[in-house]
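So this first bit is one chain, no partners, the form predicted alone, shown in structure tokens.
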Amino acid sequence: MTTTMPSSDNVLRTDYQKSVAAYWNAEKDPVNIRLGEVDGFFHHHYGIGDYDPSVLQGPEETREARIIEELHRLESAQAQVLIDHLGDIRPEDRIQDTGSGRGGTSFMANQRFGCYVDGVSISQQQVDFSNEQARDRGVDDKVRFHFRNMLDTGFETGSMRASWNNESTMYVDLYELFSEHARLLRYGGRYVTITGCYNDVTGGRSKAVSRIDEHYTCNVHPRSAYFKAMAANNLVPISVVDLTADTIPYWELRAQSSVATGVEDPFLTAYKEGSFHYLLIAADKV
């Protein structure tokens, strides 16, 4: 797996991608620690499907960890969907995640699919925690982290079969990403993600969208952009998911436990308002 490593000054180009390195670095939230503690695999992204009610139930007690688990099941089935959408992947194939978080898709990937994975994110914080992840899975010889710039990963052209971001669009440019995702898929490669990007039938960032990008420092883009940008790139869509219904009920029990974070009422104005959409955008490389 060579790789032409970037220089320290390129991986963090401007004060934003500092600001944001920064805030991943110190981030400690339980919503992503305590859910990741179930079973070993660490998310950074949201949930999808029903929730079973009656976590809400039974002994007091026992509450918590039953709605942990629940949401933990939820995030967990949110990265299947979008690894289900990742085409027909082979042990030999090298699959990107972009902006990796603490690995979880990635090792979800490498145990679906058995193939390499290389995971970027400009905090140094999350590269680390997942490369010891990494070892103690006994996958390291696959499943490798990196502290690049996913506008600029120094990977080889052509060199990944598939590629995706999880909940991750909304820290840079469309255009200068999608590049880059261009450059690294082979021809026909697939290219997938999921997304929260405002509806332009709204016009513009609703108050709601607005509270969303002021508590994650990112800058959510309309829908609108991400197929414009794609078919800037040779990045042609073959499926497209609504899966604004289907997150609701994440949301629902998330503001119902321990782990709330306080966006959560955002979150759901916003989805139930109409201005905020979830999507799964999966497209090929042509």
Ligand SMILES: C[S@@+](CC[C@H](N)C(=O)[O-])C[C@H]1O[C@@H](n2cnc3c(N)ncnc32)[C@H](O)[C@@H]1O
The other form holds:
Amino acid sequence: MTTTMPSSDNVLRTDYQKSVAAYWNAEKDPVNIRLGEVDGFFHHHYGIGDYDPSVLQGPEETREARIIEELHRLESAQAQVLIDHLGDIRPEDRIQDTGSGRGGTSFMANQRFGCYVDGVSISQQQVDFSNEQARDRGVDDKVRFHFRNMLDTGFETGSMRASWNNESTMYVDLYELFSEHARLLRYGGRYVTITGCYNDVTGGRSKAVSRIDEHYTCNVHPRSAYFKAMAANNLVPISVVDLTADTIPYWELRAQSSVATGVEDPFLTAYKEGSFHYLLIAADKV
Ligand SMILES: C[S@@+](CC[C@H](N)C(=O)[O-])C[C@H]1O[C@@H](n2cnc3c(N)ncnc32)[C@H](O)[C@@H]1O
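Okay, that is the form predicted alone; can I get the form predicted in complex with the ligand now?
First the chain shown before, then all remaining chains and molecules of the complex.
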């Protein structure tokens, strides 16, 4: 279904995109690697749900391993909730993981539906890592990862039954992004995102949200921008779920772990002061 093999120059079109790609090519944060090693599903997103407080108790020697496993359970639960919103996907359907990281959500979706999954990332390292995982899992006939720009994937118009962004919308212009999703989705196809967004009601980007942007070299969008850009691109919301209260326990546990990266305090501050939300939005293409 793909056309030409993209070169680095036409995938990474701006200095900003090159810097984002460089970040993810170099990224080896233990919070992403050690959690994935628990069961081989590697995620670069956050978790939801209450944590089991007993992981913080018990023998000191095994405490760290218990916390890592618990954080991984919460990030896997997040991906399951996203997949729950993709709708009725059949084995012959094709779906897109947009900004696919090391592929964890793609493999879980393929496991759930038996469908084709195309992951796209501007990090060649991530694409290579995930394609190797697909071969090791024996699903490379159905799950494939591509070095592509999510704003211009090159995939065929109307070819996707569903597509999603799991924490990857804050790197791009939402109008350009949703225009590409609307092009790729067939009529009635489902779009889902889980994302952090800042609160229009509290008025502008808070200091804590600015620290998150700075940490990841990204640009968190206001909540309103999602709905405006969806409406402008024939994407009609069907579910909006505020996951903010559900993600706070993940951050509280992570702040007490050896895999904390320093961004825990801005996230907890932003969520608790109300300047930032963790939202799931599902929309249908009409
Ligand atoms: C925070 S990670 C999320 C990864 C994955 N969705 C997950 O849940 O594990 C952000 C991802 O977006 C990708 N990304 C950022 N800008 C992109 C772009 N313009 N085109 C394609 N991928 C992009 C990065 O390479 C990275 O894989």
